[in-house]
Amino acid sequence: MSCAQTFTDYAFRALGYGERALPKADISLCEQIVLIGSGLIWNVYFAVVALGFGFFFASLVAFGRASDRKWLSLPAATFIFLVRGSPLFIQFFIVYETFVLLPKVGWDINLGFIEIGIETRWLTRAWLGAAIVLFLNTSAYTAQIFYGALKSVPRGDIEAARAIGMNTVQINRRIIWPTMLRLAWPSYTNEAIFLFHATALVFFSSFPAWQQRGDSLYYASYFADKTFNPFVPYPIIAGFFILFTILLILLFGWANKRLNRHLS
């Protein structure tokens, strides 16, 4: 089988398209690269979902943590402490077992004028359950980074904003939040890289892959078992992660320049 045919058959197997049967004999280097690359789609998915939603949730948690109101700061500080204080691998198991206890058929919520059905069976699948765990994890770490940046916002900038008549909402939106992002961005870049690398732990968690649509480590482990040679598939997956880490650095570096474009 040519490499072009291998790409056609397996490039999107992780999404359920193409050849279903995995190669079992005479496994070529091209097949390993293509299938591991196909599984990497899920790693990128987990990272994008967790970082995308976690960024905004972490901003809310950070502002809550910095609030003078105890009913906001105490829950935010507790959430940050519990998530940062427990290993990510343990969080996968705790959340999975919690989701398993939920009814498989879901709940029907009657609002009077309409009845809404909430599905719960998908929470035990990797594409949703594992994404929720990663979202909560990166939200806590990011919130702590943002909280530290909030405490570093110059008081003079806030006082100047009040002097020209800005209200609290305007100060938060135009002064505090942009300054917080500029101060926190280098550390947040490291958190994004760590989160992307942490997506490899999904393979070891309790969350099963749906219809064998596994991530990159799923295929790397398969090839290591079939060929009895771990020194080919695992360096391949490491190479893919290094390439995507470089892309993350470039993307976040560009964003950092945009945030600080007013500086020389």
Second form
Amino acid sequence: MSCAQTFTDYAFRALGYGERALPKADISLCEQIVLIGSGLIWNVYFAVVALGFGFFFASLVAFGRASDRKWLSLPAATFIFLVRGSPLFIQFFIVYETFVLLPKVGWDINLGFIEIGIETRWLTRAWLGAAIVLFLNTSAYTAQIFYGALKSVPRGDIEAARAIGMNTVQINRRIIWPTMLRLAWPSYTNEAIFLFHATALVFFSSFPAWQQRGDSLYYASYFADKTFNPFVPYPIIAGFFILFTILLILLFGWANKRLNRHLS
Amino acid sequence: MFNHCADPSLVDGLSWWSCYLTTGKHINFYQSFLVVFALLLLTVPIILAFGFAGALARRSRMLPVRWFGLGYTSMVRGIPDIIFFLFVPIAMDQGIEYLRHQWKCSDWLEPVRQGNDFVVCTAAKMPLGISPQWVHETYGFLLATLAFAIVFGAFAANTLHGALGAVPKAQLETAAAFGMSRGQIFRRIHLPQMWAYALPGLSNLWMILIKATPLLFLLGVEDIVYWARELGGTKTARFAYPHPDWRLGYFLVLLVFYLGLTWVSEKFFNNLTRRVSKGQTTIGGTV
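Now that you have shown the form predicted alone, what about the form predicted in complex with its partner chain?
So here's everything in the complex, that chain up top.
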């Protein structure tokens, strides 16, 4: 089988398109590269969803943590402590078991022009359940980073903003939040890398890979099991992850430059 | 364990719990917490050794050694740790068996890799097929320990490299002016001052290490996650102590265990930081 044929068969196998059966005998290098690369779609998906939503939620939690009001700061601090103090692996198990115990119900939500069915059993699927776990996880870590940065926003900046007549909302949005991001960005970059790497855990914890649609590590370990040769699939997946980590660092470096563009 | 537990179907209420929580499997579960501590205690010295080796390699005056150090410390930034945890034990296992195969069965003509099989002669098996079960388990645990040490050694090397670079140059130059040799400067001036800078990074690393311990389960070690899943699963009436799916409860116990462990560690490191930074020329040290 040619490599181009393999590509059309397996490039989107992780999403359920293409050949149904995974390669079993005479596994070629091409098949390993294509299928592991296909699984990487899931890693990127989880990272984008968790980081995208987590960024905004973490900002909220960080401001809540820094608030003078006890009913805001206490839940925020508890959330951060619970998530940062326990292993992600255990969090996956706990959340999955909780979702499994939920009653199986569905709702139809009418949005006027379209009707959407929502079912609780989606929560036991990796695409939603694992994304929620990763979202909560990165939110807590990021909130702690943002909170630390929030504490080191120069007092003079805030006084100057008050002096020119900004109200609290304006100060928070225009002065504190951007400065906080600028200060937190190097640490946040690290957290983003960790989160991206943590996506490899999804199918190794409790969430099952439905119809063998797994992430890159799922396929890599599948090949290592089948060929009993770890020296091919694991270097392949390592190469993929190094490549995407470099892309992530470039992306965050570009954002960092934008955040600091007013400084010489 | 207790006398009244002889027939589990007769007890209920509090005595049911006293019997249920002292079954042989539960004793195994409690002992598996020791596995976590064993891993932590075993890996920490190796991690520090790897970390020092990596950090010193990065500062070496020989270019190839420096490159090696840079490669070693950079790899954990690009590759997820779980890939190492899956790769290192099986790779080490096959590597060791291959070497023993070359040494013990040099008259063996067939290749080691035959299609999808990895074949070595019986004498080269590691551990030997006739070895008792505990040898196999210990061997697996040691390979897992090595995987942890390699990954976290690279993290530690990053931290120590940064800390070694953070010691004020003037301190080292003064020492050189006093006529100290390179070794003396390193042992008496550089190393003692380095710790204050390394401690935040190392304490952070310890936290990450604690939170990586449940991954032992993926390596086939019978750790707390293994037993929590084993004991929590639904037990039908065929079992002595039938109960529905209690895995959530067991995992909540693990959650509390880890929260406690990280909480205690945080307190400990806060104390240590205060002590190490005493007399240092940093903000924390002026008090």
